[in-house]
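Presented below, as structure tokens, is a lone chain in the form predicted alone.
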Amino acid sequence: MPTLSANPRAMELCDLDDVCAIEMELFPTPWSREAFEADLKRSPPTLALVVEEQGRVIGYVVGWIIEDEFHIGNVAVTTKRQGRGVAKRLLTEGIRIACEQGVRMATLEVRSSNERAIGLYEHYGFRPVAIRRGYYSDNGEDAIVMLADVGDRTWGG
């Protein structure tokens, strides 16, 4: 299995073909290209990172810094590259950057059936704090709201 050739870097508009392809592959209600474009053009910009392999984006994280909170909107890795630490690298770097900007906690929503993602988030100290009933419009599935105190850790990659 080839190793990753690059560390996470800032998402750019030229990455959106690959990012949108991953969205279509993984999610029943993918984010639109326009949504990603708007986030990348926002001021201050959305915290959005990608990991590449052989010149192609294979994973990304998108989130927003609001006061002292980093709200993670999406972490995604193409199916063929899952289980290789890509999501961990993206989360670590995203949280590290957010903490440099004064973030003390991180939040996210995750499908209640997504045990793999829940396990990943628990590894990072996220804990369930609420349930959003019927949150996902495609099937009415509940979302688990998770929160982590991230300002008290070192996020070194």
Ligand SMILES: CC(C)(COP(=O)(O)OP(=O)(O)OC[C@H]1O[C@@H](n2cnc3c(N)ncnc32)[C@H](O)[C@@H]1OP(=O)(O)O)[C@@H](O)C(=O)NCCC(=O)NCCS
Second form
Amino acid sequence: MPTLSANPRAMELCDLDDVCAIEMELFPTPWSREAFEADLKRSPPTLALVVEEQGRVIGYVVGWIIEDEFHIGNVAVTTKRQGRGVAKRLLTEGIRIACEQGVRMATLEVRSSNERAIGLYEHYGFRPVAIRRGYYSDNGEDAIVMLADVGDRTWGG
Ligand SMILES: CC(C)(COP(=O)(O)OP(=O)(O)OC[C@H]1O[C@@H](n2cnc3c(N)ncnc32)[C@H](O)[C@@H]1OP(=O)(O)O)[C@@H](O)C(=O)NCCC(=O)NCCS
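Can you now output the form predicted together with the ligand? The one shown was the form predicted alone.
After this comes the whole thing, all chains and molecules, with the earlier chain placed first.
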């Protein structure tokens, strides 16, 4: 497998073919291309980063800064490239940029069965703070709301 060398960079409209293909691959209710486009055109823009390998996007993170909160809407890494630290690089850079803009806490929702993602988030100090019963429309699964205090730490660049 090729060495992972590319650092996260801002998502652009030209990335959306790859991003939408990963959405279709991984999620039962994928975000639409229009949803990503609207986020990229928003002002101030959504914080959206990608990691690419050999010219193709292999993972991305999308989140919104709302006053002192960074709400992470989506983190995804294409199946064949999982387990190599791509999600960690995306989250570390996303949180670092958010903290530069005054963010103090990060929040997200995750499926209660998604042990892999929960394990990832626990690395960053995310802890469960609430349950949204039946949050996911495809199967009625609960969402765990997780929160991390991020403003009191230094995030690697
Ligand atoms: C969750 C996801 C983003 C992780 O991406 P990744 O690039 O494979 O993650 P990383 O390689 O950076 O691993 C980071 C951490 O995730 C956790 N993790 C990875 N694989 C795991 C597994 N099989 N079981 C439990 N935890 C796991 C570990 O804590 C790992 O850290 P470690 O390697 O130091 O132990 C990826 O699996 C994915 O895209 N899943 C499908 C989409 C999804 O569920 N997104 C989250 C929506 S809330």
